[in-house]
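Take a look at this single chain in structure tokens; it is the form predicted alone.
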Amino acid sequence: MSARETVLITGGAGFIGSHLTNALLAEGFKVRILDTLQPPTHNGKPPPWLNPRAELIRGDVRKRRDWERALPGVSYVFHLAGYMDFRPDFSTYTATNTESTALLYEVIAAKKHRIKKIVAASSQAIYGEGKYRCKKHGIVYPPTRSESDLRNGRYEVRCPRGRESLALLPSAESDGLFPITPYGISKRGLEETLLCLGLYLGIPSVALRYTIVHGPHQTFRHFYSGALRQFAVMALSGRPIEMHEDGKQLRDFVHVSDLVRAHLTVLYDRRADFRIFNVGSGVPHTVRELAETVTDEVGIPPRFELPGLYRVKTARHSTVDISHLSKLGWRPKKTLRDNVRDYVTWIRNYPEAKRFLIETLRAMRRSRIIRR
């Protein structure tokens, strides 16, 4: 890698992209960003935390002409732009997450761009309910829980062959993939497209399966995912924290700075080429632990409510095995406490987040994304 090579980051004005931009500029790269700046993540303008040293091209990864504008002179591509929501606009997931990846390689081939490596954002969502061990039937990949079970407070996953209780196992990159949402399906398509076309064109390509990412710059305009955003704003607003199900769901929360270092690791290390890696903390926490950490950091007595809320097509637990990436020398450094402290410190500067939270929760209940 030579000094001052150009890196393209799609979705670079977003949460993860803005942090990756800063890291790559610090490494001596030129950074070009392709981003729509559209709601709900943005308000049509570059966010104040976007580094002014980066070149910004306003465009859409679903459009060929915008790729053609963004790719000339680029040596490396980080394809982070994506669509994550719970709305029933099913084609948007595929168009934004999967088809855009195919279009990237299509334009590279047509214009004969000399791209040295492509790194794309995938997700733990492709694992669906994940992997479990049944004492009677061995390894099982259970289907998503029924709404009847959720409505009646039966939250734990059971063996699909006999309804026995199961022991959760961390999902590894080689495990079976059984996504249960349009988002997860589209990310599985992204991975298959990325590796297939990367090998076909001889472009080293890498997919990173993110767990739940925390940190500053995580938009307060979009509350459809990420319990930390909701919990922090509820606590700072003096509201009790509402948790879905029973609050015992296990999740892997990773700090954005650790995630950015993972991107740099696979960029520099040829051993990562044409592979897929989980990126998480490797330490599962319950949703209730997250809520307790939030109230502690905000400095208020813990007030929690369990009103029987749930979302269909949501995994009960989600944890991953990070040993493959660790073998390349990467290790997470941040704890759950660091995650919460950094986000709470940042979100305090945006009191308007309360209004966005109220509006979003109303919309989610009205559209029955959240159910009771």
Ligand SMILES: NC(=O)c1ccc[n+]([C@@H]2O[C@H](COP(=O)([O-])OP(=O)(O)OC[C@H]3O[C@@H](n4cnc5c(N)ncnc54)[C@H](O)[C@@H]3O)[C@@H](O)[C@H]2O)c1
Given for the second form:
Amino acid sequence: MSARETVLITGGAGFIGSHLTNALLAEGFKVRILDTLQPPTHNGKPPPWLNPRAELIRGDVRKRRDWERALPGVSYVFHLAGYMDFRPDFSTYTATNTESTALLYEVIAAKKHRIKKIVAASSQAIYGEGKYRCKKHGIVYPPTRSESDLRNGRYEVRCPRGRESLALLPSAESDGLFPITPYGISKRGLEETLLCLGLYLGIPSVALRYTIVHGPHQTFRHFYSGALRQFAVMALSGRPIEMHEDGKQLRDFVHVSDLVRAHLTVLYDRRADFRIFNVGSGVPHTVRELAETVTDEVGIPPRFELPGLYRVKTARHSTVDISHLSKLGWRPKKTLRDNVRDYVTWIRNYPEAKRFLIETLRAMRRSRIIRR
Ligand SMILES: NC(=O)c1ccc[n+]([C@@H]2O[C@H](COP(=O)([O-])OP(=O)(O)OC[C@H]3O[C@@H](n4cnc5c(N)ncnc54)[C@H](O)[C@@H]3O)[C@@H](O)[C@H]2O)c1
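Compare with the form predicted alone: the form predicted in complex with the named molecule:
Full assembly next; the chain just shown is listed first.
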């Protein structure tokens, strides 16, 4: 591997892609970015954090011609362009996340490009409600919670076989996958396409299942870019923090700098080839802990509201086992406090984030993604 080789990052103008761009440039690689720069993440213009040392190709991973423009001379591909959020255009998830992955390998094969490794962004969303232990029935994978349970404040998942209470277990890479959203389904499709075609064409390929990523550059234009954006913007506007459900949901939050190091680990280590890895902090926190850390960091008294809101098709808890990637020498270094501090420091510079938050919260309620 020579550091002067070219790396292609799809979605490189986005939150995670922009940090990965900086890290790979610092490693000495040439970086090319393929990105639409379109909403919902962007407004058609390059964001201020786009590194000018990277070559930018405006293009769409759903289009063959754009892959054909982006791939010549490339040695490594990081496929991060993705469609997230909770929007109702369901087919866009499959087209952007799954079909684009097939198209990447298709173009590589057709043009005989000599790609040495492909790393793609997957998500913990593919675990759905995740894995639990039932004292009576052993390991279970509960289905998504019913509307009537959520409406009546019965938030905890129950054993699907007898409604017994359950103990949460961290999801491991080999666990059953039961995605409950079009996004999760499309990422499962991405992983299967990636490993199948990677093996078929003999191109080392790796999927990274990120948990919830925190850090500067995270778009505030999405319908939903995580609780941290919502809590930080509310706290900075002097508003009480509104939490969904009862605030006791467990989540794994990983700092973007730890996540970027995970990409470098799998890039350099051949033991990662043709495998899938969870990338998280390994330490679950409640949503309420996140809210408390935000008010503390913003320096306002903790004022929280639990108005009985819930988001449909959302896991009650999610936590992952990170031991596989740890065996390759990678360790998360940042704490929840670091995540919140870095994000709050950054988002303070974007007062327009408040207007976007109000608009997106209204839109999510209008389209019944958030319900009461
Ligand atoms: N942020 C998280 O917490 C998180 C968690 C799990 C997985 N992921 C995955 O990580 C990847 C990056 O996410 P992010 O948080 O940086 O999001 P982001 O929206 O900030 O970045 C995504 C980038 O992809 C670009 N893009 C979208 N559709 C495209 C297309 N059709 N062609 C070319 N470019 C396109 C966008 O313009 C944007 O710059 C995504 O695949 C996402 O599913 C993110």
